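This document starts with one chain, in the form predicted alone, laid out as structure tokens.
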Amino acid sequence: MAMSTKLSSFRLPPLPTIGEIIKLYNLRAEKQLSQNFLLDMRLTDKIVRQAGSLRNAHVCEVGPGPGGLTRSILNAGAADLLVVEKDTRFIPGLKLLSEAAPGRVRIVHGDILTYRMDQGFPSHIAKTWVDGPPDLHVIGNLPFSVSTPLIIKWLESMANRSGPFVFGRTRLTLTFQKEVAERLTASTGSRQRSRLSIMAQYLCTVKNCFTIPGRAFVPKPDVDVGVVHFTPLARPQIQQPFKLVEKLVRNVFQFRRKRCCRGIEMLFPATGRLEMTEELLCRADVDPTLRPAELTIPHFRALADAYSQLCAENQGLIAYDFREELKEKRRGRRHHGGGEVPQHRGL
């Protein structure tokens, strides 16, 4: 795809304001879809600046809605902007923007959770993983309902170098509820330290850029919004399969107020549980009295490596899920006329 050097100074022609677009097409933010419009172009410009230089870049915008952020991306000089929008109501307004920026906007009417972004851009923009990031950016003011499942999906794609990461270490600039943004960037020992903190930080450099007050959105959400920038690491801090790391971290944080050994125990079948937990902690050289939030990324790396070894030595261990064991016990009790097996706290 040919790139014009003139694009760097390209500005959109006069257009109806985003507020006028909303009135023109009778657009309303759907509460059940957790949609909130950002009408202030100064704020959309500020979000776009967090992505870095977009001059002549390829960009995928997630959920553009009425197109406020879209305008800021185009004004920043993006040469190729792919917008993925699920809601049919927004397509006419996006087509208006496409006509105002000929050859620069491609509209996909679809769901970002299933869209094949690896097929959305030319292969020549790809860089090897150890090189710098490609000239491809993913940017989005995400609906709250999709933001957490989407970032988990992209973190897994990052680990597997699939989806937007077939092109290399593609950077992401996304909005989240303020609390989620704080979890993604929380440091060891902080109150917000969580599963999301570990999963994001072992794979990326994560930056909480700034907070947008809820009153800036229409309709006003009950929470403020954080803008977060992700740059994949050339070498992930944990060298184990994503699913193994995710299972370990999820188990550790399910009892976040208890000692870490409590969640680690649930990685193992009831028979031999305590012995295998002790063996894992011994191999990883991790203090069992530490709370989950006190564990560093190197702690999780040691735990993941030790857990991988134990899985290799014990057939079927990687597939073990204590929830399934609990279900079996309940079914057995009911079959024999007994009562319910009490559920573990914190599940």
Second form
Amino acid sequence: MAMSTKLSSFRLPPLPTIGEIIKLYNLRAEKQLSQNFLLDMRLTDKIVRQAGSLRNAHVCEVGPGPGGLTRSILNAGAADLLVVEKDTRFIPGLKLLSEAAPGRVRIVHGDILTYRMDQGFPSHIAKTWVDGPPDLHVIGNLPFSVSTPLIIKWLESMANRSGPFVFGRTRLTLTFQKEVAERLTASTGSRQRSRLSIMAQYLCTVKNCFTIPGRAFVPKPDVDVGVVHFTPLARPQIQQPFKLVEKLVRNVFQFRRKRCCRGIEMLFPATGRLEMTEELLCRADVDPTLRPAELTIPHFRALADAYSQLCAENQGLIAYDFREELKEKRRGRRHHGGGEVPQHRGL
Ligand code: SAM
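Could the form predicted together with S-adenosylmethionine (SAM) be shown next, to go alongside the form predicted alone?
Full complex below, order starting with the chain above.
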């Protein structure tokens, strides 16, 4: 009995529906800002359930808009909900919600790409990295143009334990265009296996929870939407700096239909390129004929470790970018009137 009284105290009092809020505050979706709203509370409740128990939790909701998902988060029992919204038009509606849940909602008018989430929550909620995740969740239904750069930024923050991850292994529940959700979770050998699969999976357990058809949104986007849940791993599967891993993975996948050695070659200056590639593959014990999508995370770990060793042995290698070398060659050709191409200095 006491339990049910407690549960009901989390629930919001009767409020205008999200549809009514949109009309009341004249919140027409801005196509330029890719605003697509979720008005069906069964769907917003389902997204929120993917995060796990929110009872008494701290939550950051990114892009609350008219507040559908926000209501579900509050109804799930979040004690401290920080919402970060870029578009001022939504602030009055969010204030109404905050009055209905006294002391539980904090509103930030700002851009999540620059917002300092490390300063948004009290330090006492932090857990060490090897402990379980903290009682802090990040949840959001953002425009696709924001969610992809944001997850790339947050994967780097995860590796460096900054931003939302100064509090420990903070869990994320975010929406993406369906194809991006599939790439984030693609397994070895699958058609969707890409840079994003490796970068996400070496750092986290990633789960593609479910797909929301485009028609569930108002207005309807041209694509379907995937809900993805991320839990940072206590020990990342690759123990090298994020930038090094990112460079390796970017190079490997630039020729995705070719053998993996083709992309790996581009990590090295033209002088000695083939020998260095052979040396790297040999040290990592990776079959050069495998296609990029066939490489497992342990393959990437071995490649990253071997590449890091080679960088330690060859000054300047980590900074080498084949595109710069190409530019230099082109400049040389122009300077010499199409004659001999100047030799690269090597490492
Ligand atoms: N969460 C609401 C829902 O599910 O109905 C709104 C979703 S709408 C796709 C995305 C929301 O994110 C909009 O309210 C938009 O103004 C907001 N937004 C877009 N870019 C943002 C950014 N960089 N920082 C914070 N909010 C942003």
